[in-house]
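The chain that follows stands alone, in the form predicted on its own, written as C-alpha cells.
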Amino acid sequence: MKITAIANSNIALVKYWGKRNEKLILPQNSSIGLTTDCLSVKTTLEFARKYKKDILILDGKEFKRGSEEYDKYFKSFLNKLRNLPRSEILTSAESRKGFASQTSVKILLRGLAKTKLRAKAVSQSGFPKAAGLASSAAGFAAMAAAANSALNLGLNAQGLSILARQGSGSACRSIFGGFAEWQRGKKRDGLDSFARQIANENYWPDFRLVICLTSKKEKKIKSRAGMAQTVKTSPFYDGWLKTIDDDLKKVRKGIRERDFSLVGKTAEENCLKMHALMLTTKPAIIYWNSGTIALIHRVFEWRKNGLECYFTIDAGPQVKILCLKKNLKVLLKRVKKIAGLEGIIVAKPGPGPKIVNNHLF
C-alpha cells in the first residue's frame, strides 16, 4: 500500500544529549518535549515489487547510496522495518490495551523478516532541516506512522514510539500530541525506552513557542556525531546526568499544574547546561551565531523588565522563546525589531501523526 502521513517536530524542554546504545538509539537520560502544531513533515511511503531499490527523496532531492541521509538514516530504518512482524503479533484488540505481553514486544523488535519489498519514500518539510528544529523527529514519526499502515503492523502508540525512536530519538516523542516524556529505560534491548504523553495538545492552549531563525543553513556537525564526541570528551558529562532527574521532575510538575514560570526557568537552565557540554567537548561544538547570543541577552533583559519569557536552544543556532498567549503580541513586536533574523514561527501545542489521502507521488 501507498500511505501518506504528516507528523510534527517535537522541541525538547528537557534535553537528551548522548546515547548509551548507538544502534538502538537508547539515550543516556530521559527527556521531555513539546510537539508543535506547525513544524511539519509530510511523507509518502510505498512498498512494492516494482521497486528494485529503495528510493529516498527529501524536498525534491534524491539521496542515493553512500550519502549519510540514505545509509545511516533511511536504509538503517528500513532494515529494521523489514524485520518487523505482521499484525498477528499485535492485533488491533491488543493495541487498544497496550502490548499483550513482554514476549510479544520481544518478537516485535527481534523481527521475523516478513517484508523484503523495496520502498519509495518522498518527504516534504515546511521548515529548514538539520538546523536545530528537530526535523528528523517529525520525519521519522511520519515514516513510522506511514509504515505502520502500509505494512499493517497494527502497532499501538507505544509500539510506534519504539519504532520511531529507531530512526531518530526525538521522533519517539513526536508520536504524541502536546507534551511527552521519552523514558530512558534500563533494558539493553530498549523495550522500556519509549515516550509517554504527559498532557495532550488541548491541555495548555496558552503555551507558545516563538521560534527565531537566526540561520537556515544546515549545521556542520550533526547531532549524532556531536553527542558521541561529547560523551567521550566533556569533563562535565557526569554532572549533567546527575541533574537531569531534578529537571524532569520540575518540568513534569510544571506542565501538569500549568506553572509557566517553573517550566520556563527549568527549560532555560537545562538548555544552558547542554550547551556547556558542547562547549567543553573536544574539539568544542559551537552551534550559536551572533543572532543566537543577541537573543539570549534580549530575553534576559525583557524578563528583568517584566515580560516573562524564557529561551531554549537545541543542537543548532535557532532560539525558541517560551511565552504565554497573553504576552505573545508584545514579544513578537520586540523580536521583529532584531536585525538579521531569517524568519519567525509561532508554535503552540500540536497533535501527533495523522494519515492523509493526498500523496506526494
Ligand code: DP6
Second form
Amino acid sequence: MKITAIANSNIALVKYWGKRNEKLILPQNSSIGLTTDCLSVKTTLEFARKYKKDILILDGKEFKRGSEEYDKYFKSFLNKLRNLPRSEILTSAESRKGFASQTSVKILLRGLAKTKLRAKAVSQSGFPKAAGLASSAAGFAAMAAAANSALNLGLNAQGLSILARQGSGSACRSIFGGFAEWQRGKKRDGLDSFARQIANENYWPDFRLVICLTSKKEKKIKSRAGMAQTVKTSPFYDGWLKTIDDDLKKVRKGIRERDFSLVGKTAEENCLKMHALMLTTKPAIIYWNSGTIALIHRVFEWRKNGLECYFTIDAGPQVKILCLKKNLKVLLKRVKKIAGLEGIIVAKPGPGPKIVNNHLF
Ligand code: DP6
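What would the structure be for the form predicted in complex with the ligand, given that what you showed me was the form predicted on its own?
Let us now look at the entire complex, which starts with that chain.
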C-alpha cells in the first residue's frame, strides 16, 4: 500500500551529540527538542513486489547505491525495518518490561521481522537539506510514520519513536508535537531509548523560533560522522556529559513553568557547550560562518539592551533565535536589517507526524 506522511523538524534545546551504539543509534545523553510547525518533510512510501530494488528520491533527485544518503541512511533504515533478527528487537523478558506496552513489542516483532519487499520512497522538503535544519529528523519521522501504516505495524508512539530513532537519532523526538525528551535509556537493545512528550504543541503557543539562514549550502561534515569523531577525540566530552543532567532539569522545569528565561538561557549555554566539543574535536569541526558569529553578537547585544532572546545553533551555520510572541515584531525588524541573510523562517511549536492522502507518486 502507498502511504504518505508529513513530519516536522525539531530543534534541540538540550543537544544530542554522540552515540554509545552507532548501529542502533543509541545516544550518550538524553536530549530535549521542540517540534516546529514548519520545516516539514512529506514522504510517500510504498512496499511492493514490482520494485526490484529500493528507490529513493529526495527533492526530485534520485539517490543511488554508493551515495551516503542511500547506503548509510535509507537502505540501512529499510534493512533494519525488514531484516532485524528477533534477538535484536527483543532480547529478554526484561526488555519487554521496559517497554510501555507489551502489545507494541509484539507488533514491532511481527512487522519488523517479516517483510522482504523492496520499497520506493519519494520525499519532498520545503527547506534546504543538510544545512543544520534537522532535515533527517523530519525525514525519518515521516518515513517511520509511513512505514508503520504501509506495513501495518500498528506501532504506538513509543514504538514509532524507537523506529524513527534507528533512521536518525533526532527523528525520535519529531514523533511528538511540542516539546519532547529523548531519554537515553540504559538497555543494550535500545528498547528504552525513545522520546516522551513533555508538553504538546498547544501548551506554550507564544514560544517562537526565528530561524536565520546564513547559508543554504550543504554542510561538509554530516552530524553522524562529526559526533563520532567528537566522542573519540574531544578532551571535553566527559565534561559535557557531566553537565547534561543539570541542563535537562532546567529545561524541563522551564517548559513546565513556561519560564522562558530559564529555557532560553539553558538552551544557549548547552548549544555553546556542544560547539565547544566540535571545536575541540580532532580535526576541528566548525559549522559557523561569519554570519553565524555576527548573529551571536547581535543576540548578546539585543538582550543586554532589554530585548529578551537567546540563540541555538545545530550542526550547521543557521542561527535559531528563541523569543516570545510579544517580542517577535521588534526582533524580526532587527533581524531583517542584517545584511547577507539568505532567509528567515518563523516557527512555533508544531504537531507530530500525520498521514495524508495526496501522494507524491
Ligand atoms: C546537532 O540526529 O542528525 O542536531 O543520529 O547520526 O542521524 P544521527 O544524527 P542527527 O544529529 C542531530 C544533532 C544535532 C543535535 C540534536 O538535534 O539534538
